[in-house]
Amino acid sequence: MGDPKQTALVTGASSGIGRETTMRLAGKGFQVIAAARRMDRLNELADQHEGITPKQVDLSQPDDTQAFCDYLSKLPQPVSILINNAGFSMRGTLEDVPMEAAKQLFEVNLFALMGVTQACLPGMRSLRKGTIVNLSSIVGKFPFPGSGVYAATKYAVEGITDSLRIDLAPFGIRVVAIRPGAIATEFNEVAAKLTGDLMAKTDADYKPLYQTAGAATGKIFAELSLPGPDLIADLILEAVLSDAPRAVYSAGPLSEEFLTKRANLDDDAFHRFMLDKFDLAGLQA
């Protein structure tokens, strides 16, 4: 699947696994359109490895998506290497997320990602080839505390890629979906950034949610060593690559654990799992 003629697309391009990833595929000679909304590290970008073309988008607004889809319905060469990877997150519970907010979750995380393949689909089976990929997440299978708006997107965008993956396969089109785990890059700055101070917000019901949860989190990640961008990075390319690709690859910190029992529990024994993973069995608020 290696062609070098062909047209890669990279969303949320400017940084981390996106920006990882265009270099990749730039380096194995694909011709990238690297999309996202700061055009200075784009250019940048660009001008630091052959075979990028930045576009600058922002995901959150629907009028620019749909604008971008345009443009990427009339290109003369059509995507068929497509990196669904622009989102973000905010912590809280569902109480103290506002409505608006999860709406620009979901606008960014499902609805942009589904407008863009949308775009590209048509040249796609017209060459009866393409890659899809999917940035999911391992909370595409389960939740953290305090992270329900935030996985449901990633629900969301497992249904889509799992549906994808029967519709097109007449068509010879792979759909893949990446599971990370913990992984060092801006996406932890920009939630906790977004969050704001959720303990000075939030009704006093919830603090000792957020306190014994947090302090729990607190424990789990003062263990761990966070690799970076590149671990996933390379399992993109790999998938991208592959003569067969699987469905699914999963890497990095979490994941194996968190995963693992996920698959093996019945739905109430992995929710005692997490109650105990998090010390709040016990708790009464």
Ligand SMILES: NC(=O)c1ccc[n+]([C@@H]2O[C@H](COP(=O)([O-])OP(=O)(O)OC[C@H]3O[C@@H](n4cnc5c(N)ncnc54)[C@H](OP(=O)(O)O)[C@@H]3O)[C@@H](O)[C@H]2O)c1
Contents of the next structure:
Amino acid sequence: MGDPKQTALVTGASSGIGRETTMRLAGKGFQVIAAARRMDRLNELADQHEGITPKQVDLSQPDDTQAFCDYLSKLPQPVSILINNAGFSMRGTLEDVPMEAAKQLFEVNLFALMGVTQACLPGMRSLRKGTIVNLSSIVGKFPFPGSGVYAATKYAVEGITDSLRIDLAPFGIRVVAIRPGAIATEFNEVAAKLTGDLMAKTDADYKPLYQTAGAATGKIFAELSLPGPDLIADLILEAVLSDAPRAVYSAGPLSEEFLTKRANLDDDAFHRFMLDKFDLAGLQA
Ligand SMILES: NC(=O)c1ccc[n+]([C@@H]2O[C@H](COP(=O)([O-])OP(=O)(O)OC[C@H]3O[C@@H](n4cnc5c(N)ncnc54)[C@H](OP(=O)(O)O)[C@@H]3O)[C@@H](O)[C@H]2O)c1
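How about the form predicted in complex with this ligand, since we already have the form predicted on its own?
Okay, now the whole complex, with that chain kicking things off.
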């Protein structure tokens, strides 16, 4: 069982990977702060499992994030397990993602992660221990067609995670990246809702790209059966409980094929692989 004195924080605990992770950490005896916007979901989770403290925060709002960070800084028992999980996506090539929407994506997926981590670090340093788990994605290493802005947030998460792993090693604080492939959660539903009808709003120039890549993506996904969030929550728990966690854990459909290609091909060869994979090699718009 986890040391009952240890406090864990999971952002994005109201759904999917965060919800499953919260339940697992509580089950291991950690005191878990479960944060998200939807309090009804968090209260339900806290009613069903011992050791969960629901906390409402909208991480897209810097003032709200700051108030949450102030609360974290004043906890009598510092957070020693931090799961930076809250995140969402929006689809579209750069011209189809309004700057305001792009800024919101970066606010939640990157800046809130950085702010919350900053708030937790003094406590972890004073304990000379801690584990930070950052939810990246396979797209933290390469973008799918029409997912560049979301991918950019996860590339940035990878950069922060890699640098923190080095900078915090002297304090005994472990820093882990998680790279899920495609996982069945509310993630796709949220992305579809926020994106809206891309084909209706894009310039005619981009329609062949979306049509071709969309059909190829549909074919790829038709052959997959998507695992639930428990697959990733199990990995997160493995990392938290491990004496020597790996730097990166990845799992889920598409993760092995694409990450292996990304690791083994040079940039030009990987670009050609992606064009072929999404039937874009001969496309002339
Ligand atoms: N599912 C996948 O295929 C997949 C693949 C790779 C990486 N990931 C990453 O895994 C993480 C978890 O995603 P998931 O699949 O579990 O998706 P999900 O089911 O949609 O859960 C996302 C969580 O983030 C929270 N969140 C979103 N915006 C927020 C905001 N403004 N303030 C506070 N919390 C916010 C949501 O809570 P509220 O709406 O209640 O605020 C929810 O609890 C994300 O970082 C995602 O990028 C997912």
